[in-house]
Amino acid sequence: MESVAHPSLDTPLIEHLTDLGQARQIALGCVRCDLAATRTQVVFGEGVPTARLMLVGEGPGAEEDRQGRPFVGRAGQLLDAAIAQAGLSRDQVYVTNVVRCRPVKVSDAHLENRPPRAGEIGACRVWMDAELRLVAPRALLCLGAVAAKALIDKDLRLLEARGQWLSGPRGIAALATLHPSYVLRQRDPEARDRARRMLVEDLSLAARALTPA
């Protein structure tokens, strides 16, 4: 699908914006890749709009697809207990996703969830930046490779880079983390608790930079 002619969408106006609730508005008809095709609406990022800490998923799932909110399904439940447990709470962090409509594939006639693929990165990163810009977070926190890889080092590797401050966009102290949804997946219990852990351990180094300087 290409991209439809409109003017709020031109990447000159987004990148000229200075207000986040009015990006908001407009990416909602965002129609810049062909995921605008099979969404039920685009999820875009929620939370404090001057947060120190910013934490960027892959993209929506089911329920953020139906609720419109990112985070809100399985992995956002457990993500929501790992920020507690971080001492920290949701509404103290800005929270969003490298792409903002749910990627889809077919199987066995249901819709489900794929990773994005680079070109609807590509075509949503006018968003992301946007939102880095707008927020203007002290620190950066990916959740799971796909979102390092895209904000961090394309050649990243996950489990080598965890717990390392690394140099992110605009300039931003980024870490990289697992994606609450690896956690889920581990069907072997210790297996999963020490993804968790992990999860856990990286939250709480990134919220220092919640704290003052």
Ligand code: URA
Second form
Amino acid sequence: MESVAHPSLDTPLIEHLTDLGQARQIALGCVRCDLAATRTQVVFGEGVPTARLMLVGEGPGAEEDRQGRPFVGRAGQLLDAAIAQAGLSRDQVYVTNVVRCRPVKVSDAHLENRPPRAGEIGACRVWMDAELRLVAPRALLCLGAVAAKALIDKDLRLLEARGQWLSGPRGIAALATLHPSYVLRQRDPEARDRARRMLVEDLSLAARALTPA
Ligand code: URA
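Any chance you could show the form predicted together with uracil after that form predicted alone?
Below is the entire complex, every chain and molecule, led by the chain shown above.
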């Protein structure tokens, strides 16, 4: 889809958007922070527009930046497998990130991923809030500490908080779990297995949000 530049589109206007497709279309031209200068494209959330469960990651990586879709690289493949193991499928959920442009740093003359900065998360919050308001999920699953601190509690400690329903933005029930990239970074096969099991356990808990009350 072609991007539409709306450099002057301010927060109150975004807050009044009533259509997710329109929000996405406008976000594709976002220049609210410096990540606009280095991204290939904005990676807006995708999935069921009325999903009961929203998964929120940290920010796009190289493959997501290339394809313009969230969680399509190695971490996304692991996430898809964990979603399937939890008895879910990606077409039952909505998937997004706390920042929608790839955060990069230059290392040895090439670009590497880095965690998003507080200012970048803050600048992108208007899109996070628009997705939360328009999708209106019953539950959120924060993938990793960056998303959990941004959406649940800035002082949250992931390994202590995971597995418990907490209160997220707009009063939405929220869970925090390990980021799939964290699972991939575990070199020790046992540690990797343990981390992966925790991710699947938390996805299984989150899956309960899909069954009508
Ligand atoms: N990691 C994230 O946090 N989000 C993505 O979309 C991909 C990798």
